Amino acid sequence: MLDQQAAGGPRTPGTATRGETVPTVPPAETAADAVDVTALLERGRTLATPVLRAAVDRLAPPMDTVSAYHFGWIDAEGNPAAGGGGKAVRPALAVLSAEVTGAAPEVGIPGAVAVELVHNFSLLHDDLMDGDEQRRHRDTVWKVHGPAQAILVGDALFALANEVLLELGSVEAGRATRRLTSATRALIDGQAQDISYEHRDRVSVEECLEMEGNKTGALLACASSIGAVLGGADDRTADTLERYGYHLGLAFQAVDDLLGIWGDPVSTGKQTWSDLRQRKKSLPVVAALAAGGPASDQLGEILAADAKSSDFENFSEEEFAARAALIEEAGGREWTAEEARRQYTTAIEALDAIDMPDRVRARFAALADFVVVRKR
């Protein structure tokens, strides 16, 4: 399977020229314009949600309420709910790539649900293990329903990912759970390495790179190729396809680091710099501390220094402000939009490789140009 490293390494921060915009924005004169990017995600969404519902209702009580509260299907009180449960990338990802071997959509809809329920599984356990209170603008699972059932939820919704797959019976099926475990072992691979880096005062953007691959890249990569997978590619257009969305996913967690930081609370539903509040070695932070120069200096004496602080959580807002501030002038924010905006590059290149209809790799394009521009 895909060597899971970033191509070519990532570049040196703080070489760009200081005031020098970075845009994170692809080239827009590419055939992905014409692609309905919304009705590309909806499509994905509409395929899975009644398979995934099915897979939810499988569980005893009270764990299937309080997954159909995760999934936005119903209020904290039982009601009825409108939904929201999140961008649906990950099912878009897997529908389409079943189109790379000429199957309809629907042969990766089981890889689509399968994948949905570890991404998902992820979100309850570092939700609880983050001490994040909001996701998708509403109190997450372990603030209404307990710790508990947040962590017995997320280890039944892993469960449900294999059942899911491991019943179609096929020789493909059991392909792509191969697939889907070992990109999870890597999930948490990366959230563990996560944890301890907030426990550091440095860490190197290698490091960083090789957490947020393992987080975040592995479960899209595996996405990217599931429906493949399913529809009988060979391994060497699943790799291909794998190579894609881990640099897509390198992409957007990049974009994520930025919102964590500079996102506005209304878009993202989570609080004012997110991610400066937990400690997090993110991108921009990791960028400007190996940047060098008097605010690179100024931040690494600040975040030592916070690492040791009893009241950090009472801190105001304008020391967390004057955090990112900091930040920023040491180019962190700069060469994170870069570094998005070069593994989207690389992914869209990996495309390359691959015989498919125009109109497939032009979604594919799509689902990437949405990446980088997202505003949550």
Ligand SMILES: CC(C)=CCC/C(C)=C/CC/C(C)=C/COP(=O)(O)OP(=O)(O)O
Given for the second form:
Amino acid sequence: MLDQQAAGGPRTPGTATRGETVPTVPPAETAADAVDVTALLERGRTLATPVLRAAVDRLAPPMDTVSAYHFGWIDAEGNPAAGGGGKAVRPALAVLSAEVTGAAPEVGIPGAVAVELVHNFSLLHDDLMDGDEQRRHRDTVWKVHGPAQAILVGDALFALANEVLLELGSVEAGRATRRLTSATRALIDGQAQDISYEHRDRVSVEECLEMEGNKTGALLACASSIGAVLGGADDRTADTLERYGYHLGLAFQAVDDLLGIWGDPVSTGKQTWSDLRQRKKSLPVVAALAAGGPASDQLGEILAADAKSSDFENFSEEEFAARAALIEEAGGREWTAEEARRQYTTAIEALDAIDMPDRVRARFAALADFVVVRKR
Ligand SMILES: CC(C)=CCC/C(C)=C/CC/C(C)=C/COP(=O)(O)OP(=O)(O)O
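Mind sharing the form predicted in complex with this ligand? What's above is the form predicted alone.
In what comes next, the whole complex appears, and the chain from above leads the way.
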């Protein structure tokens, strides 16, 4: 259980500004330092992309091209594009998890593709629900192709995810599909909680962590175990890998929350102050509100007034910057960075419960390191 009082954290006003390193404590030196994390992410992307493209090619027009735009394979005019797409954290985890069982990383490919499809289904719908106009440095699908295509393509990617796994026809694929379905349910629950919290003045830190565990932790948990399940891992091993992934997901979302307020749009590829514009009760906000003290009280009053404001959409950069400064002064930024670090540590410790080659363990640790220090 989290100590609400602790949510205040040290009250020293932070000094970092937009785009500077979020104050996440760098991970201690580990064997992960020897791992080339860029190559690890690239391996996940390279293994998953051909199967992902083949799956998306099955969609009826125009959903095939709308999907290709979303994944960054073509531009808005339909010309081939390169360098788009996401970070491929989930595919990297999925193919790595296959190696826990002694299988080749390729065994995890259908799992990597299925998880990436669910992840992208959720992004398409999330951008529409939040009215976000930018993702991955480009206009969002609903902006370019309209809300109906964003909904339909999201639905289609979700269906494809199940198809990709079930086509394998194995017992392991059935187990993997059940885990993915349960993670998807949690993801949807988390999104529903997140949206309902936008309309509440107060959300506790515990409620926020539960919501973030659902919306982000569950799918990262699935990504971290699905390759192992396809490789024939027993339930105990799969559950332990899920535990690693769940806490990694909480660390991931805590960093995402920091980036959602203080991230540099040049790196994140999203609009400035995206979470504040959306009235998100993200971790820095709820931690700042729970902290008590002058800055916290002032923030509470301002956010309560914002909730009633009819002019919120037209707030200036300076007005959002003032809210961000109060969140920071109340300790919300620092507490969230520490929470990312705590979740990171719990994730790494979870791995101690399973035997796996040192090389594989170091790679899981390297991916966790990447998650907490990332800027995008
Ligand atoms: C049902 C529904 C609409 C659910 C929405 C859930 C949702 C959007 C959760 C946020 C998860 C998250 C941190 C995404 C960014 O991942 P990332 O930084 O790995 O993205 P990338 O693939 O662009 O790198």
